[in-house]
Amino acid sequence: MTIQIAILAKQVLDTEIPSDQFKINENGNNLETKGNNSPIINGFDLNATEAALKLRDDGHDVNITVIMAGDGFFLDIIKKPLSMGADNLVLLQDESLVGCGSTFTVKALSSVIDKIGPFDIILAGRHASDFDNGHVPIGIAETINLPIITYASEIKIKNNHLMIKRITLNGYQIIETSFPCIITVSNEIGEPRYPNLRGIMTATKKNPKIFSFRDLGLDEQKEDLIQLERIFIPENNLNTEFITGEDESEIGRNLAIRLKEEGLI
């Protein structure tokens, strides 16, 4: 048997990238960079991609669909995931899908396996590395009723269940699961392999299933029930005050002078 998995992915802006070379695109209601900076797939869903490319290596028969939804993807960036080891590339492409909220994306999302599935495991990285809310594959889970197992370290197939080590504030819980499910995967998973040069080239001949709102029937539903109302940077008004001193002793008794003056010892 076949398990046929869906990767959930997002392209972002490089995390790497100096802060200064950011701004806020007040219109679109979204960030962008100044200089001709490349994105990148968000890392938490090339985890999600290493933990599916693991089932295989355990000898698992699985085919690998990468699903993401936007506009004005790098074609060589996202293609990625293709080259570490996944099967198909899945694209919903509308500029509408730029700086929505994540009710919409869930509902796009939901339309597109609806559209190519069903899948055995839909994975997605916990959250996206642009806002951090994590809130779509949890919005799929409950657009598409399935159940969802959340920040996976391991995942295991035995006897036709899955065995998920999940990662909690205190250590980990071992749950386990049947067929069909979603799990959002954290990075101790393990570091995304590099693509090796067999992988880039079969990756450059694959070419992406690429849908449209109107293939989904998404023409009129363009409604998101969150609303971005606006993005900015927090003004600081904060002073610095430097605490100076002969020697660490006198700077640790000025400073605790200056707290008492203060009120806050």
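Positions refer to the first chain, counted from 1. Worth saying up front: this structure is predicted, and the values here are computed from it rather than measured. Compared with the form predicted together with its partner chain:
Under a division of the chain into two rigid parts between the two forms, the C-alpha atoms of Lys156 and Met201 are best fitted by the same superposition and thus share a part.
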Contents of the next structure:
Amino acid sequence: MTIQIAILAKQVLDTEIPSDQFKINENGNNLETKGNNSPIINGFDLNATEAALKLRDDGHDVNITVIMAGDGFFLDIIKKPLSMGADNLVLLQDESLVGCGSTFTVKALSSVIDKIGPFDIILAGRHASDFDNGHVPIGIAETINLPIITYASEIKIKNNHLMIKRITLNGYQIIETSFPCIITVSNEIGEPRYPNLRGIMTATKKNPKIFSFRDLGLDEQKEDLIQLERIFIPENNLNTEFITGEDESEIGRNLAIRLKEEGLI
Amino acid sequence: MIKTLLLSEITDEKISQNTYELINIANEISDEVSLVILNFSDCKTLSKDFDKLYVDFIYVLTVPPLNTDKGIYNIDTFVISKFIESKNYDLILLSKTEYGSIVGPRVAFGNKKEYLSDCVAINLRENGFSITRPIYGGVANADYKIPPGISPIISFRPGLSLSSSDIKHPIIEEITFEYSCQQHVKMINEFNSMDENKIKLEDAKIIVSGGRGIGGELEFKELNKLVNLLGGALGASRAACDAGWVDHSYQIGLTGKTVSPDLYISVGISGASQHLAGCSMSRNIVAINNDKNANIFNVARFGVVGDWKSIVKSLISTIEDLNIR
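Coords for the form predicted together with its partner chain, given the form predicted alone:
First the chain shown before, then all remaining chains and molecules of the complex.
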């Protein structure tokens, strides 16, 4: 039996670029970059892709479908999971999905899953590095009534059961669950693999299946109950006091003296 | 009349520091504050703290001992959901801890309530509330408008407020729930990699934290000398943890712990927004980095540019001298 895996992924701005390279967009509902920086697929979502591919490496027969909701997709960028080895790419495309509240995102993604599922495992990154929420997969789990396991660093399938190593604040847990379930994946699962040439060629030939709200019977988005009012970049009023000295030994000494003066040590 | 419900957390059989912070935040915007305490372990020592809690009502929720799969906070989610079903609050608040980040959205989405996470400010408006939360790891902030009458669940970033010492004698009520759950999520085993005897990162007054610039596992151990000398705790950036130099449980940042010590000494950390999200609440940040343009200096009260090894070595020997005198 083929194990059907869905991966929930998001196109985001690259947060590795320096913070002074961000500005507020025209609509005031998101950030954009000042230069010509391409977006990326949220890093944790690539970790989720890697988790799915590791199950295939383990010899399981898996079919991997990447699901993305948003707008303004960069096709060559969002195909990365395909070039890594995922089988299908499904897009829910609508302008109103950019910067919308998570209640609506949960509803939209749950509808896509309902339309193209069922899936045995739904994977997602632990959070998206734009709005840093991490509650959309949990919201979907509660909406479609599946168990949710967060922050996985290892996933194994044994006799139709899932054994998941789950990162906790001070260590880890081993969790056993069964299909179907939703798992969020943490970076500890390991670096996403680099696409090889064959993967890239295969991905080039594949086209995403695109859904609109109408295809899913979703209403046009009604206003979010909780509305984003404004985005602002906080001013930095901190005057850093630089500790100096002839050489590093003197700098270290001056630092110790200064911290002592301030009563900090 | 604003009625607020707080979901408490218990650590080491005590009401957590985060809960005291929530109580302070809630009292500033509410007329009536209620606190829910889940006491599954039948802890007798908890109740001696109850008079220290500046709230109007305390609800102690219990379930009979269970042999069923407890899952990942399945019981907490179930019991809190049952409790709020019969009540009506304007706001439901909890802390953005590991616990809150799971229980908050589970209860919210399971009960068709709106959810906002990681808030750093809340204000009362003529009509409803407004909240502020950082986005993009703290590069920007977003303000949200909350209309009245929707009873949202909101998590707050730890370290925002000090705890209050005011006394108010709350009315205490105990409620028992019958738990049932069909989901198969079973915890087989649990491992703690943090040394129980060491000061917890969340409680430490001084933290010395290392990043990619430290260079390796052995070098990381050198930071421990400074940690021990200052009686603090060791922390690390995600880069250092991903490199395998230290266990992930030392990680500070969006994907690790949120800390707010009096003194945070960052060594060889560039200051990616993901890291700053976990340490920027610190009261005093010292940044030691060889790149004078490193982002970490934007949040540092004291900046030191140079080779960390020599600086830390001299810092240690000077502190030792100063302590003797």
